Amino acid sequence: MDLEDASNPMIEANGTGGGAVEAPLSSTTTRKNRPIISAEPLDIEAYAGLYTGRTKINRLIFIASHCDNPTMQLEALRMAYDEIKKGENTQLFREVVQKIEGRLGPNYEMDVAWCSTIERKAEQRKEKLESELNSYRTNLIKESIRMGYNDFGDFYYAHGALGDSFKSYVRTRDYCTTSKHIIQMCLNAILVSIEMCQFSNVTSYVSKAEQTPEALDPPTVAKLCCAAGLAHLEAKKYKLAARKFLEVGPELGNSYSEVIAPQDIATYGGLCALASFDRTELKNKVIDNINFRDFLELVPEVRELINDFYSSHYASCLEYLGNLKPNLMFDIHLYDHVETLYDQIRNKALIQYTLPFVSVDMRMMADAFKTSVAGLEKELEALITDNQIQARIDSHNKILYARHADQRNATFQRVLQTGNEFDQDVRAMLLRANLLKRECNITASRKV
């Protein structure tokens, strides 16, 4: 497989964190020689190996459609083809064959025979399942009916009819007798909902499952946390998503590979936390979190970038982020949140940089963030207008001065203004009331 960009592992030089005029920030780590993992193109085999089932196929197809490199594209499509052949989903098969367009040679073309065999078998199985289910229903044996519907759900899922699958799983609800059954139903429903991208269902079924505490063993709890986190991520509630991902215990292991891999939990949780938590929460819930540490070991870049952010080495933090970005764009859950998260992280870095100081030399700050002074000035202006930084820019000397609003003056001003508004409003009200009264009197006297 070709490398997209042949970049060498770079030695990164770290400047002091935050140059200031008044109060210098003490920096214990001045120079670090740490190889940053450069932006290697995604190792598709390794990536796909993390997942099983339908999500593997979906992810491969997603990578193929979003990738510019034709070699990578074909590699992904080839693996998707192989994976689909192991299953029974003829619709996905047709889709993948169409995308391949015969570029992979005669082995990877439309296999009509295989399709018709699968479809015939499907028909037969469906008839069998139906007759079984009908007999169970006449016999009114709850457990068998439940298993019948479950089998139906599995059958539809394997064949790609996600809507029918969801309906079948939900039907088992009436026949669930133990809490284990309920958990099973919820997990199935959650799986299908995630595949269908209907995350409101995910949230409701997660809460339903969490209400049956007896049968919840730790891996199930972890799975539910993952699902809830994904739902929050899609809803752009990054803080809640981060909290959920950070709660996932190490018992998860690889047991939820049909939805999510542990590396993903680390990445999603780490990035969302960085974008939405304040410093205390970041330290308590991420850096000091022993359980999460195991996940972070799997994705050392994320661990490094969180530590860099916390210790104010913004340049290297932003560099790690930049390197991770191309691969994150291939992730089906994260790709449309990457820009927002990155902007939020960058803004937080800028705000955090200026927080401890009374005045900041913008040239040193621009160095620390590896940007030009003019660009930095624009970014700071946006943040100041947005009231996220309380400061003013001395454009002549390129210094940023902290500015704390004078509460006393502001209060006086507001008081006088409120008094004036009250006065005006009440007088207008009295005038209107008199006018209305006059109208009433006129109409009343007319009636009389």
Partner chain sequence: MEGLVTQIQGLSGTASDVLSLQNLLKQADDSLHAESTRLPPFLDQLDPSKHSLGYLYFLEACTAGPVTREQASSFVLTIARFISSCVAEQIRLAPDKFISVCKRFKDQVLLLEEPLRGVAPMLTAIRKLQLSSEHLTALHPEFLLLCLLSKCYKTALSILEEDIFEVDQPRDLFLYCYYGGMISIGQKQFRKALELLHNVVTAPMSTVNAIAVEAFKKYILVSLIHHGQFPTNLPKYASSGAQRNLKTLCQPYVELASSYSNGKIADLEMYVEANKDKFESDNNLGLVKQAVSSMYKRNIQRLTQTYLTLSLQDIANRVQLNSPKEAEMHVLQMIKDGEIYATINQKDGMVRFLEDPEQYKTCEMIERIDSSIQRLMTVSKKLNVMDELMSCDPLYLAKAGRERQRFDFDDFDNVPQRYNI
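Numbering follows the first chain given and starts at 1. Note that the rigid core is defined as the largest set of C-alphas that superpose within 1.5 Å between two forms. The structure displayed is predicted, hence computed values, not measured ones. Compared with the form predicted on its own:
Okay, that's the form predicted together with its partner chain, but what's the structure of the form predicted on its own?
This part shows the chain on its own.
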């Protein structure tokens, strides 16, 4: 039996039509001819090429820390080493060298001379910045003071002192003279807050930036949506995160590569939407979303699994999820949420699978979800206990019987309620007509 063929898994279908399958996202190929994308190992070089700045280094270090493959681990560390040498962060450099442990040969060992040179130049640069800032303060030039603090923020950020960088960027707020200056301050504060994983600050400064709409151009709006989406994701507010990622416009492009890549928007937004949206929202806000469709084209696996989920092709959907999972575990923002999102998506698939039917053959359902009957029974028991599925299980015959409401009785109750409401309305209208006829009007006395 083809596991993707869900046409005959039921003993008896309920006539509600709740599981009607609609056409998926536009596709030029039929499902039979469309190949399942295999779980290929992460191409670290291509992955790292999507990012710039500190997040590129952090993601490479994260991969090295969470990877069991020594070859992949060393490749990530090698690329992190080379990237750090392009900058001025000696603290991060020492951490990477310590992780390498001499396994990459003499070219990737501790470079004491480079560290000394960078730190000496940093001290000179810091003294110069302090001198300039003191001069600006003496002359009370607001714009120069703002730029001085901004330069300090850039300096500390480049050298890995994120706390001092954040303080310097925030101090520019008192010296901002235009809306654009406020937006720049907010974006800088958001960038550093994301690096420090202080997402409460991210939410705060996104709100501050949104309070100056006259200075927000489309790319900036897209950046704020990304930042807000990451904050909601970190707080496990998946529905709010999905909405923010779905609001990101195509104007973003690669302009926010120091934080997030367009491929991440498709992945984060798609998985959060699958885990939290109902069927109608998935159709209206994801599948029919022209802007988000452009992002989905960058990650075909996510696009196809959304298609399959909406079209009730659960075997294919779960296969895509399984193929994506190993690489998602290397994502610095998604790592802690993969299991939760996957569980929620699977539970939604189980609920949606059973919804339109009176009875379900659990053996065929287990085949469709690629699990054992015993395992499926436990999953269904949990959903029934949690009141997410209204059903009962015939454990002997392995059949799930839905507990649908008595439609006949419910219809009679609605008719009686409507009749009572109509009777009350008619009586009220007759009473008012009789009062008006006999001029029994009561006017409210005016208070002097």
